[in-house]
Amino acid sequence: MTTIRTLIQRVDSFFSTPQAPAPLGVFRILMAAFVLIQAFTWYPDWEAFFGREGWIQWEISRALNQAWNIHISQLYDWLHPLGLSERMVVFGHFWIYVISAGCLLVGWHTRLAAIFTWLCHLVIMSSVPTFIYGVDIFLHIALFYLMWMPVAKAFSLDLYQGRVTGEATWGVTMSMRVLQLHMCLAYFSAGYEKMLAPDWWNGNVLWRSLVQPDFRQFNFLWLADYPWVVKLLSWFTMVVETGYCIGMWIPRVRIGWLAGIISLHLGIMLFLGLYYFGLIMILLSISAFGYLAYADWQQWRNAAATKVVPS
């Protein structure tokens, strides 16, 4: 019974011991900044993405949509009786998205800004389903978390103007644990699935990704003479992803593991051209465990500074 009681106390402490809200403030800023970077990159082609006669016409994209999602054509149907043209609705949606993300970035009426940003992103995902992939799904999850988590408690105008307090609370801790455990489950799932595929063990998946035209950024045909290179890189990917849920909780290896996952996604960005996917995964890992890794580094630096060298 004592063992069970001790375990319950540790679990309760893990989820409810109040901690400072700074990591949540960093999470909010990083995700809002990502939204703005992605949105302004899309801006020159915004009408081609979302216009009635864009790359995928409304009739087609709406047919591919789920009934409960909000397609941009529905916004037009609701707003057209008010005198708004199709172009006004399409670009009005863009500017609401950007302004909401800007408010989220600086933490001004943060919860309302997060709700509007999430809703606008829902319209994006519903309107261009054929262009949606992992980066958009992870961003949508992050925006959903921002609606509910107390992310205004640090580095925000809401804090500066007195609408929220910056005190440590159990809600901050619970929010961080949800984000951290989500990242652990996501990476374990990805790594374990790779381990079940023989083509990951022999490096074929990575080789095909590096040389096929859709992803090829550089000429990697020379790797055919050195198959052990792609094999080692494949093993590195599986180990880093599957072990993420363990390594990120061990202070002595957390910095190295975070560096490993960042290196993995920098490689995806540089060599496969998946810039936004690599970037958002880096930002999510920094949001979840960067503060702990920084605390580890500070502790090691202080210990080294105060270490007494025997004469």
Contents of the next structure:
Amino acid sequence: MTTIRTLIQRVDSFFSTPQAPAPLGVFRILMAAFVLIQAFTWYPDWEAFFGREGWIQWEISRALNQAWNIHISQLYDWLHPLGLSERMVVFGHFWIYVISAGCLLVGWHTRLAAIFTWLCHLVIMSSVPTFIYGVDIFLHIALFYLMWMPVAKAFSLDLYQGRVTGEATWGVTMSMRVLQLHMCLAYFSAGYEKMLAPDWWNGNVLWRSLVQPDFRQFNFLWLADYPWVVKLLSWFTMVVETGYCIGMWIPRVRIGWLAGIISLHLGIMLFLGLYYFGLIMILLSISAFGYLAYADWQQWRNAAATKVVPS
Amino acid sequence: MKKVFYLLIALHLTLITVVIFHGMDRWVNGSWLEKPLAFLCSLNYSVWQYGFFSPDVGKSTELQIKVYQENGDSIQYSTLEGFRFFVATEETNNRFYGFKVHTSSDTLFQDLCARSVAVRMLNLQPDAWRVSYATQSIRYPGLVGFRQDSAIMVTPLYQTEFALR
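Requested next: the structure of the form predicted together with its partner chain (the form predicted alone having been shown above).
In what comes next, the whole complex appears, and the chain from above leads the way.
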């Protein structure tokens, strides 16, 4: 009975010992900045993706949706009676997305800004379901969390203008834990699924990813003469991803693990050309565990400094 | 209040855990829970498996579009050269990878996509009168196969043509 009570106390302490909200402020700023960068990169092609006569016409992409999804054509149906053209709705959606992400970035009426950004992103996901990939999925998850978490409590205009307080609360800790555990589960799943595929053990998946036209950035055909390099990189990927859920919880080890996961995603960015996917994964890991790694590093530095001070 | 949040978080994280271990696969397809789970997934992707790059990466689906002009000329576009002919950035180009995977999944969808792409091509090029659209599956050799000079296997998947009368 005492053991169970101790366990419950530990779980409660893990999830709700009040902690400072700065990491949540960083999470909000990184994600909002990411939304803005991605949106402006997409802007030149926005109409080609979201217009009625885009790559996939409205009638077709709408037919792929479930009843509850909000397709851009549905926005047009609602706003057309007010005199708005198709083009105005398509670009109006873009600018509302950008403005709400801007408000989220500076933390001005943060909750409302987060809801609007998430809603606009939902319209994106529903309108071009054939064109979404990992980056959009992780961004959608992050935006969902930003609606619920107390992310305005640090580095925000809401705090500066007195709409929220910056005190440490159990809500902050609980939010951070959810983000951290979700990241651990996502990486564990990614690593574990890879381990089930023999082609990951012999390096074939990585090799094909590097040389096939979809992802090819440089000529890596020479790697065929050094298969052990490809195998090592494959195993490194599986270990770093599967072990994320352990490595990130061990003080000091997590500095190395965070560096490992960042280098993995830098590799994905540079050698597979998936710049935004790599970037969002780096930003999410920094949001979830960056402050702990930073604290470890400071502690380690202080300990090193104490050692060299003569007694 | 705290207990309510504990409950919601427990449900949320448990759902993610069960889904990534394939514990709900039979519920996700064809059961009465299919729609509620799909609804939840559209909100926060809690019903999702994150095994990126774990499936069969070595096989790619490539599109070939040929646009015929009135003067007899024709222009060929192929995703083998990257789908960069109408997108402004590398990032939007990356989105066509997902598109190619989706289009290879069923014939009806291929018909719809082909129609959609043909309309766009005809709109972009006023002198065009005919568009052919073909997809092919390409299997690249693995490390050992490449060293033994194994051939790249190309399998035609789908072909159609649209013409203005």
